[in-house]
Each structure stands twice: as structure tokens, then as C-alpha cells.
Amino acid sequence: MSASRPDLTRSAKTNRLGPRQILHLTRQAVQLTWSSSPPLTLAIGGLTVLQGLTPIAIAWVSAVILDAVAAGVRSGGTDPFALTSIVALEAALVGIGFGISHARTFCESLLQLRLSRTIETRILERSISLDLADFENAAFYDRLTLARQEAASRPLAIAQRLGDLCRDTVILIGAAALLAGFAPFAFPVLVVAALNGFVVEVDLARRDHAHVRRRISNLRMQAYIQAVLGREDHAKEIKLFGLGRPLIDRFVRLHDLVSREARRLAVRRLALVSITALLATIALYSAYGWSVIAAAASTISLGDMAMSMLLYRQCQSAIASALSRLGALYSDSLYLSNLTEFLSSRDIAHEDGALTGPDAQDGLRVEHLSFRYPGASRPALEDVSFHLPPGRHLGLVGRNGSGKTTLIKLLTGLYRPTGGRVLLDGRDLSDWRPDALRRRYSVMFQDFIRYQFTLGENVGVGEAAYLEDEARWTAAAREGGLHDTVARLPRGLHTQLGHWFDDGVDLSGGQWQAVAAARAWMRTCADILILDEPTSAMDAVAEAELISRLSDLMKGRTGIIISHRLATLRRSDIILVLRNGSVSEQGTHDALIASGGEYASLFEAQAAGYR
């Protein structure tokens, strides 16, 4: 069940990528793009090559037109049909160029949609394969946010830049070949002038990425405040406690903190880009000047002069574009590394592990179990031991923070012990295959989720295989005592719950708790039923009815109930009293009452409240 993998909870640090890493990430980006749609990827590649050939052909045709006109002027006559044909050819090439550009943009928009789905799906699949402990660590959320940030756009951007580099290369090869005949010096001069731009792009990309990684926690807090101020389940406290303005002020402070560094980067970018542009302009007009002087001296023809001017611009644009794209490729690779780092960890929910235990009659056995949360000064649980045979029921009692819910997470394999072990049917939980282990349990947590789904789907989540099975919804709702609630709702089990979507209605706390309890009737394959404060939000009548129904459901199953209402636990075969993470008392209800200890005091205090 355990697997060695990169630690997703360590703090994010600034990355510096070498050429080998960039090549590796580029290959991954191309693979992601290809896996999303091979036909679209091939189409974009072909159109990109044609984009590179078109401007060279146009430049050559323009030179032919000018030379033909100049020859006609010298000879005193021209062939109108021939000139018109050449002009028509150039017009056709320009039209073809526009068509190719629009076709590529169309294909890229389609590919972006498919790639976005592919990447978001992989991030979601990675998320559901991780340990519960990962989701309880702030550094993990930094990494998850970094992985999602621009994740859908970066792989396609890398593929696009590679295509554009190919196009620019085609343009440069063609332009260099045409210039070699009369201005061989021009190409190297333009390249050297543009190299500074590449250095600037790489430096700025590294600084920008480092800024994002340093400030990711602040950015997450800004997003959290936005979510808090925009959710209906927070609105009542926001209004009654007057939290709106203080939270907005906190948002503004965080935003300004991030913005100050962003402004410094923007100033640096402006200064460096301005210097780069000045150098490129000097190089371009130096080449221009040479062509004008050479044409005036009749060293080159007017057509060559016009073509050279066009080629100089195309060369400078292609060189600057190619080097800029290499810098942007570095930036894309930095952001893509956030995604690949998140996706590269090994799955927790892998296929190896046992499907059953060697002794089905042994049930749950806990031996000297201990657990300490990362960074905690003291253990949440320490040296807890008990045995719960199949079909027997356990009650858990303890004050808030005594370790009851932590124990449940350990018993279900959601946490891994830091000491001792938990066995099911004679096999350590770490040796079970995760999906096989989880099928054995049906759990109602105290902090159950109120999904913004229909009522039936809220019941159906109790068994994912039957999430949309209306017949199973109906049966579970009936067994769970939801029939009155269903009858009062406008669309019965198909009523949308919550207010995030149209026509949604909300339920009372007790009704929501009944919905959560009904999920237990969905999971018929489970032989271990765990209930964490199952009736805390219910009135006395609803509580008595649900406890009766749950007692029927638990017949023949192993049951564990956590409750502060000790009368609920009277029928338990064994009761554990937890204090500060350790077992202070253990026994049946009658035995614990007779011993006069903590359990007896708690029970007497509750009973006195009803006298």
C-alpha cells in the first residue's frame, strides 16, 4: 500500500533548468500535445512549415517584379501580361499566407481545448491518488496551485514555439541564401545584434518564475479570501460579524505586496528590452544604408535593393523571434516543470497488495497504535490497543481533541501510524490493496460533505459504482428515513441542493445529517460501519428514529460509533474512553458505570440534565 515517491509537501524552491532538463520538458510537452490529438498536431506542424516558406517566396517574387519593371524602363517597353501574371502570383501568395495563418490559429484553438481536458484530468487523477496527509499540508497546496497555474497553456505553448522556431529557421535559411549573393555580411550582423535579446529573455523568465514561486502562498490566500467573500455558506458570518471590509483590506495588502515586486520586474524588463531594441535598430539601418549606397553605385540592382530591404526586416524579425522563442521556451519549461513535478510522483492507489486477510474471524485488531501529526510537539494518539471481532460494536468517547477522529482515519487506512499497527482479518493495513481495503468500510464523518448535487446524488456518493443509480437512491433514502424530506422537495430526489446552481434548495442541519447517514445504505458491500457523531444536529425524535434504523443496519456488521451523547453507546459491546490521545478506560457500559470513573461521571452529568 505504501510507495516511495517524491515528497509533495516540501516547500517550493526556485528552479534553474539546464539544457538537458529543458530538452526533457520539451519532449514531455510534445508528447502531451500529441496524445491530445495526433491529427491536429500534424496539421499544425505542416501549416507552420508553409508559413515559413511563404514570405521567402513573396520576397523573391517582389524582386522579380522590380527587376522586370526596371528592365522595361531601360528597354523602352514591357510585357503587360507577364507583369500582371507575376503580380497576380504575389497576390495569390499573400492570400495563401493569410489562409495558412488563420487555419493554424483554428487548429491551435481546437487543440487547446483537448489539451486542457487532458492536463486537468491528469491533475485530478493525481490528486485522488495521494495520501490524506498530503491534503493537510500547506506546502502541498503551493505545489498543487503551481501545477495548475497555466498548466493547460504551457505544453501547447512549447509545441507552438517549436513550430515557430522551425518556421523561423526556414525563413532564415531562405533569406541567408538569397542575401549570400550580394550582402553576405548582413546575416551575421543581425544575428549578433539580436543575441542580447535572448540573454534578456532568459534572465527575465527566470526572475518572473522565481517571483511566482516565492509568492505562491500569498496568491493562494488572495484566492481564498475571494472564495470566502463569494460563497453562500460564508455569507451569514461575513455579514453578522462585519468581516467584509477587514477581509478586503487584507486582500489589498497581499495584492500590493505581490504587485510591488511585479512592478520592479516590469521596470527591469522595460530598461533591458529598450536597450535590446536600440541595438537591433542600429544593426538593421546599418544594413539598409549599405544596400542604398550599393544600389546608387549600381553594385546591385534596384530589385536586389528592394529584396534586401525586405529580407533584412524578415531576417531581423525571424532572428529576434527565434531567440525570443528560445527565451520563452525556457520560461514555459520552468512553469511546465511545476506540472511534471506534481504528476511524476508515484500513485498511492496502485494495484499491488492483498485483497483479503488470512483470518476473517479476527476482525479489527489495534496494537500499541500511535500517531503524531507532522510538526506537532506531542502525539495525537499514543499506545492505543483493542480488539474488535467481526459483528461486534465499539463506542468511542472523549472530550474534543482527545483523538477520536484521528483514530478513525488510522483504522480506515487514511493515515499511516507513526507507531504500532492496525490489522484487519489478521493482515496489517499497509499490506492491503487500497481499493480492496476501502470497500470494507462505510464511514459517516462528522464533517461530511454537502455536495452541490441533486439530493439523489448526495445519497449516491456513498457508493461510487451506483452514483447515478436512481433505484439505489430510492432504496437508501427509504431505509435512511428520508422519505418525508424527499416528499416535501419540489423534484424529490432530483432536487438540486445548495445555491451554487439554478433552482437549488438547502436543507436544515438535521436533514443534511440524515442525507449523510443514508449514504451508509448505499454501500451494501461494506462490513464495517463507522459513524462519527451521526445525530449531533438532530432533534430528539429524529435522533431516536435514526439510531433505531442504524441499529438495524449494523446487525451482523462490525460497528464503531463516536458520540458525545452517551445513551447512544449503551448497547456497544465495548466502549473506549480517550483522554489526550490515550485510552483511559475500556469496558462495557455497565462495567464502566460501576467503576465510577470518567465515563460514569460524563454519563451522570448528561443524565442529570434530563431530570
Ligand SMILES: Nc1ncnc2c1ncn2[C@@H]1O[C@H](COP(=O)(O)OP(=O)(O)OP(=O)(O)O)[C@@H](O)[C@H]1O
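Residue numbers count along the first chain shown, from 1. Note that the rigid core is defined as the largest set of C-alphas that superpose within 1.5 Å between two forms. Treat the numbers as computed from the prediction; the structure is a model and nothing was measured. What changes on going to the form predicted together with the named molecule:
- For Leu550, the Cα coordinates differ by 2 angstroms or more between these two forms after the core has been superposed.
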Given for the second form:
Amino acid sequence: MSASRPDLTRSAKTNRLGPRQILHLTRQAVQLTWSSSPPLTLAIGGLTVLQGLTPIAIAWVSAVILDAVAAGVRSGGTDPFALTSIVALEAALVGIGFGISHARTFCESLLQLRLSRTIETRILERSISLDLADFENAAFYDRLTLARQEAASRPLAIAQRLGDLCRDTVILIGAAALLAGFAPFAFPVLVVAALNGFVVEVDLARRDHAHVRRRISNLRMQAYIQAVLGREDHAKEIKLFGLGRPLIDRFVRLHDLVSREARRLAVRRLALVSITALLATIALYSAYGWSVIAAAASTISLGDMAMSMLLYRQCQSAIASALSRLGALYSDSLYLSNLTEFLSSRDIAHEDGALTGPDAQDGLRVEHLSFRYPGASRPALEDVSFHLPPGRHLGLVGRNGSGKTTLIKLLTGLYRPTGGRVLLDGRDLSDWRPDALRRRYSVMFQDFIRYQFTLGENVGVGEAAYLEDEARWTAAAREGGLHDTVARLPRGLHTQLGHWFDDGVDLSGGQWQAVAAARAWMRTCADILILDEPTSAMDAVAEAELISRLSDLMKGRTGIIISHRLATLRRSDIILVLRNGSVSEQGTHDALIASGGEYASLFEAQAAGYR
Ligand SMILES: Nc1ncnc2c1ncn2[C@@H]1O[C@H](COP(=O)(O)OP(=O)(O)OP(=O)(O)O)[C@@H](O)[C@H]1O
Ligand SMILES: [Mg+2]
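Coords for the form predicted together with the named molecule, given the form predicted on its own:
Below, the chain from earlier opens the complete complex, with every other chain and molecule after it.
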């Protein structure tokens, strides 16, 4: 709701990061990792440095062994105990190296668990702070999917890469220092040969990520088809309409489209990586060749020759690994940027705004209200005006698509008007604090949700604060006309509904509607009750019962009822007839019948059907 919020409905198809953004993202990744567990982060840091020191120590000990052996051969006598001790030292170093590496992996797996919890929770928290309009936009789903994709693994990956970079740097400094004594040129040669690998990594990372972003709608459609084919509530249509095979064919087509591009990328990777490996091998063996010749000419000792080979290899793999880590860091940052874009800036509007209006006796007032859905060619509502004082009841009538449900979403502040305004107690809805505003309403939606929870919880969702309050469930179930259904179920209000979980049972369409009606009576503090088609799926007896109780139940509250069955609205204080988004008539039932307009003819048509 706030203006500072980034536009989540903007297309998500660009990607390119500068060094400053990468640094910024890396810092965020480290902060995330740290905030998930400082002790584990510290432990991993320490183990990484040790991991860098061990190979250098091993190379040095190898050289000492070889030189001791060579000296022994030259002098004709060796000290077996001294030699064995040095070999034992090297063995111990190798053992310690393994231990360190496993300890690091262990700590990382623990940290990963903490991190996924932190990140998944932040994504969910962000989702619930968004506007309804955000959820009705394809680009938003692209962004949400991109944010979720690998979101939990990338921050730790960045922290790991930083750790690896530190370890590689330690190895490089150690190796460069040892090599400086007898082969100062080797280090720069190996660096230059490995640079190519870095360029390749960055290029591939960018192409990979661009590919994912470009194809995100395709991937979402694939996931959607998988979901459709795997849902119990879709299964009957899928089977009877024979939709299974065509949908699988569609899935395969989409999959092939993505695979073709992924294959092209894989071929490119193979070609580039082969060139890099070739260059690195040439550099390594040139340096090694030099060492062999120098040892043959006795410029360096045999021990130095052996150590140089080890150091060249370690140097080369450390440089290659450091540079490819930098490339991978780029890739991680690209993925992390999807997450941070999604999470960035909280919706501050939830904390400010008024808690009450200046005139509690004014109720709901709608002034020249217009609304057009984004991208729609014509408005769903146009110049709608009416006044509903507190405690009065409004009936809404109109053909399908005339704008009734849209009007409800505007009256409850779920959408903001594109023209005109809605006032509650004399204050524009946009000036209310959103949570204070929402507590004033209890709404039964036309397309209410069938949660895979227990029956009681399905009623309880009507008021989150009492989600698990059995006394409230029971009272609301009675008021919503759900008592018969509850009595017939084996575990009453504790019966699990739906088939996704153990022992679930399903309800009929009309019974579900009674659940939704009961839900509307959970929020006892709400003074405005809105029912959108509350009885459309009910049988005549259930409908008559609900209607006969409605006037009692709504006593003292402001009420808005939408119904195609005009008998339901008969007792409303005002009836509003919507046609193509505009009010075509308004008045009491008697006045509208007397005027002989659209309402009168609709009423006459329905009445005739029963005669
Ligand atoms: N979320 C949406 N995004 C875009 N357009 C929408 C959306 N919801 C509804 N519309 C369009 O707005 C118009 C009014 O829809 P609305 O749901 O308000 O009608 P209604 O009067 O409640 O109809 P019904 O009697 O079928 O429930 C329709 O033309 C519909 O296509
Ligand atoms: Mg509707």
C-alpha cells in the first residue's frame, strides 16, 4: 500500500549486476548467514582458514622428507627414526585435513537448515504484507517464483564461496611465498592461464540466469500442469473430460522448449571449459618442465623440484578455484538479487493510519466510485454512489459480471478506487489503518476457500485470533446453520476435511457453503457483515432457515447481501441494482416493484418460475 514499495508487478526479465551490487548482495548474504547462527558461521570461518593452511604444510613436509632422503643417500647413512617421524607428521596432517573438511561440511549442513527457515519465513511474511492486486498479476508470480527458487541455498552458497576464497587465498599466499625463493615467474604464469576460466564462469552464469528469467512463465506453467494433474479436486474433470493426455503433451512441449535452450548452454559450457583446461595444463607443464631442467642442472634440489610440482598443482587449483568461486559468486548474487528484490522494503502502511472515523453515525458512504482492473478495456464499476447508515441492510442485485463482488472488494479496502471514494464513519478508507479497517468487517466470499483443516478450524479461520477456540467454533457453527452437518460427522467439529491428510472426509457444495456462512460469525467484533451469494448452493430448506435467521443475526450490524435469489433481499432497507458496473436502480423492495423497472421484471420472472 505504501508508495515506497518496489513494483512487484514489473516484468522480471532483466539481469546484469555491477561490482557494487555484487558487494552489496554478498554483504547481505553474510548478514543473513550470521543472523541465522553466529556460532556456526564463526566455526565455519575458522575451519576454512585451517583448511587453507594444511595443504601448504603438507607440501613443505614432503620437501623436507625428500631432501632428508637425498642427504642420506649422499652421506651413506640415514636416521630411520627421524625419517619415520616426519612421514608420521605428514600422515597426521593429511588426517587433520580430512577431519577439518568433514567438520566444515557438518557445520554447513546445520547452518543450511537454519537459513532455509529464516528465508522461507521472510518470503511468507513478505507475501502476507502484499496487496490483493499484487496477487492478480502474472509478473508478480514470476517474481515470487524467482525469489523462492534456490532462495534458501544461495546465501549459504555465497558464504561458502567466501570461505573457499579465504582458504584459496591462504594457499596462494603460502605457495607464492615458497615459490618466490626459486621459481618467481611460475606464479604469474599460472594466474594468467587461469584468468580465462573466470571470464568463462561469469559469461556462463549470466546466460544461465537470463535463461531462467526468460523461461520463468514457462516453468510456472509446467509446475501448474503438474499441480492440476495431481489434485484430488481436479481429478474428476480431468478423467471425465479426458484431459490427462493433452495436458501431459502440453507439459512435454513446454519442457522441450526449456531443454533445447539448456542444451545449447551445456554445449557452450563444454567448449569453453575445454579451452580453459587446455590452457591451464600447458601452463602447469611449462613450469614443471622448467623445474625438471633446473633440478637436472642442480640449480635447485630434488626436494625443491618435488615440492614445486606439488605447489604448482596446488597453486593452479587454488587460482582456478578462486576465480571460479568469483564467477559462481556472480551467479549466486544474481539469484540472491531475485530474493532481495522480492523482500525489499516492508509495507509500512500497515503501521499508520486512523483507528476510527470522525462520525461513527455516518456508516458507509460511497461517492462516485469507479474501478478498472489493470489492463481491462472497460471499468468494472463506474460512478457508483450510495449511503448505508450503521445498522441498515443493503441488498445488491445484478447480472453476472455486473460488478457486485468488485464493489465488495472496494468497500473492504482490498482494492483502491481508480475514481471517487469510499468513506467509513466519515473517513476515506485509504486514511484508515488497514488492520483497524479490516477488523470492522466480516465477509463471506462467493469463492470462499475450502481449507484442508478440521471442520472447526475451517470455521475458526473467520477470526485468526480464535482459530483454535472451540467454544467460538460451536457458537458460529450454530449461527451459520451448520449444526446438522456437525452432528452427522464422526468426530464433529474435529473431523478433518478434504483428502490431503489422514481420515479426511469431504462435504457437499451446500454443506461447504454453510461452513463459509459460519465463518462469517466468528468475528463477533465486526459491525459490518457482508455475504456474497451466501445461499447459492444450499437446498430450499437450508436457504429458508438461513434467511429466517439472518434478520436476527444481523440485528444491530450493518449488512450487505448479494444474491440472485431476490426473495433473500426482500427485507433489505435499500436494494441496489447494478448493470454493467453502474447503478441502474435503487430503493426499497416495494418502491422498486412499484416503479416497474429491471428489479420488478427480474422479481416477476423468478416468481413466475414458482407458479
Ligand atoms: N480479479 C479480476 N481481475 C480482472 N477482472 C476482473 C476480476 N474480477 C472480476 N473482473 C471483471 O470485472 C467485472 C465484474 O466482475 P464481478 O466479479 O464484480 O461480477 P459479479 O457482479 O460479482 O458477478 P457474479 O454474479 O458472476 O458473481 C467482470 O467483467 C469481470 O470479468
Ligand atoms: Mg460475484
